[in-house]
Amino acid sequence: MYIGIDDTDSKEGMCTTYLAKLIIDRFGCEGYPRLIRLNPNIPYKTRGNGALNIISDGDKDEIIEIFMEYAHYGKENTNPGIVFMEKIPSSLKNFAVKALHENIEITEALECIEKNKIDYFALGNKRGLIGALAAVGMELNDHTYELIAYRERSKFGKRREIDVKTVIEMDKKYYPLIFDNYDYRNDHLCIAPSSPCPVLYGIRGEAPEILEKTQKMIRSEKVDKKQIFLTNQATDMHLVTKKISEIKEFDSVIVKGEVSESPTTIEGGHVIFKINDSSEIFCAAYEPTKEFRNVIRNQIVGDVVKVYGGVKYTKGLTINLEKIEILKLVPKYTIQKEKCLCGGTLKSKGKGVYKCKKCGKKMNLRKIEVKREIKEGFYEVPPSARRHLSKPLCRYQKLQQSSISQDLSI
């Protein structure tokens, strides 16, 4: 029996992980659970916008019991839904694609449970069902695995305990068969949460067998439960190619195009620019993705690059940038500014034309090329800023034989 479970956290504590653990402790499951990230720009998700997918022969009586016990329904913007199913509909696959890329509306959920007579259970406005169903109907070309570590009860909610010098000597050890496990550049954890939730830790990576041999050497306080999820995150999956025209709020695309307004920082030191490819759309690198902005502030009007990032609506659509390839580098200029033969001062009075303040002699000066702070090629955002399903550049095969430089201390 398939079993799908959405929207059992809330910002209080709780994790659709944990309560899928305790299904599982109590029923088993076949083969690998699935942890399912579906679109991040949701704005009704709580963190990451993640549903579970289990196969069991569990009662549905008790699993709903379970659910009932754990879920935090009644907590803000907490709407739980859990769906049963014997075979998966092939309609639902269509259903999944679209709430990776699309904000799907409640109605439409319930039409396809009545229409494939899916049996179900859920609180609130039901929102749940719509990533209980998506995580059941998904198909995946391209996966990852996490390996979830579960705090003891008595722990939640307090100050996590782990030995961060034995996750810098995995992470230096295994990478790049795991990852995102710290951020060097900004001295940050990012296996643990900072919300108070039942997860102690979560190491993702190519294989399982990498995850239980590199979960040996964390030193933290006591582990409860641990769990390996299949999952789409660090897959890319998200990601659309689109024209700028065909942007909608909430997408996530890969839009090719020239940089028609140069990059200005503005409060909250966020780095906000323009492209275009006929349209024109803003794109930014907000302050958590620090030094990744260095990238963004040398770009120059003509540069020609790809961008990749989710979709909001500020002063207008904006895509919120979680990679960028530079595609093609323009030259950038400068005028040599040489006093007179007077040794008089120069005043600009356009177009390139100079005048002595001095003698009133006027002049055109020279253009020199200056070199580009930038190279031509991927950067990323930082391990610490990356979203779930955005894939690091250590997965892309084809990057790390080619040796683009990712060096980012401009």
Contents of the next structure:
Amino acid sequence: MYIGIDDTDSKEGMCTTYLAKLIIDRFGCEGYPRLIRLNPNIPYKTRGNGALNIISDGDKDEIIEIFMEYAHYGKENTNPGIVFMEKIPSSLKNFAVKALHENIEITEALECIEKNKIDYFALGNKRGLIGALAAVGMELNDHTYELIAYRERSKFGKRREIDVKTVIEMDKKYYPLIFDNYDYRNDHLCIAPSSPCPVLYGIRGEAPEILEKTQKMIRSEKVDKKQIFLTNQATDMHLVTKKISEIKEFDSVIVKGEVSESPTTIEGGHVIFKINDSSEIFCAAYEPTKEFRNVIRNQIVGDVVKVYGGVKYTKGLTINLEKIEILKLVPKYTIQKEKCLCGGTLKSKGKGVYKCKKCGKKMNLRKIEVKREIKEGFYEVPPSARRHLSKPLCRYQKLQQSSISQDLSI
Ligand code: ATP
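Show the form predicted together with adenosine-5'-triphosphate, please, because up to now only the form predicted alone has appeared in this conversation.
Shown next: the complete complex, the earlier chain at its head.
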């Protein structure tokens, strides 16, 4: 039986992966449980909009008892949902794709359940059914794995004890077979969440065997339980190539365009600029993207770029950058002299002729090409700012199966 679960956690604790693990410990699971990330731009999510899908032949009533006992129902914005089905209806595939790219109404989930006679249980406004259905219906062309280690119950909500040195050693030895463990530039441990949930840490990687092996290197407080999940994390599955005129709020897009308004740093340290492909849109590198903002600050009008990111409405539709590919840098010029001898500012009259605004003197000045501080190429936000679905650049270099097996034998 296929089981889909979602929306069991709150800002105060729990994690849907933990609830799935409790069901697996009681009834077992065929293959790896699947942790499916859905539209990262919708407003209802607590953190990473994750939903769970397991295949298990457990007793439904007992599963619902576990679900009722552990789901954080009653907390703000928690509307748990669970679905059970023997076969996956073909229409569920499209529903899942929609849940990845759009904002779905709860009524649509209820209609899908009714039409396909799907067994379900839900609380609150039943929003959790959207993710529960999508997790079962989602087809994956690419996937990674995450090993999640859980804390003892007495430790929930307390400071996590993880020896960071051992995580760095693990990362240095096995990257890129495992990735996003540590952000060296920002001194940030990426494997541990900051919320009071049951998760101690999660190691992400290309193969289950490598995760089992690498986990042995981490020294930490006692691990109570652990589980490997198959997941669509780090796949870029959320991104769709679009023209600017086609973009809607909540989309995640790849867009090619020309920089049409220079980057400016606004209050809070966010860097904003515009690109154009015959329509125009804002792009933003927010403060948490740290050093990535320096790449953006060096863009000038005319540069050709491909941007990757999620769309939100702020001052207008804005692409929240996850990655940028700089395809063409245009030459940057400065004029030889920026002021007139009298101290007045110079105004361009075209064709290299400048006029002093103070004394009116006209002069011919040469434009000098200056060095661009960046190179054409692919740039990404640091691991500490990476979204779950975002594919790190290290995954773009296709891993050779042989190199994986070679490393496994170390
Ligand atoms: P996690 O903590 O596991 O990373 P999360 O806590 O951020 O995930 P949820 O608690 O799962 O997110 O809450 C997201 C809610 O939004 C769920 O009720 C889910 O069913 C719903 N949802 C998921 N995708 C969509 C969508 N595309 N449109 C509307 N609602 C959605």
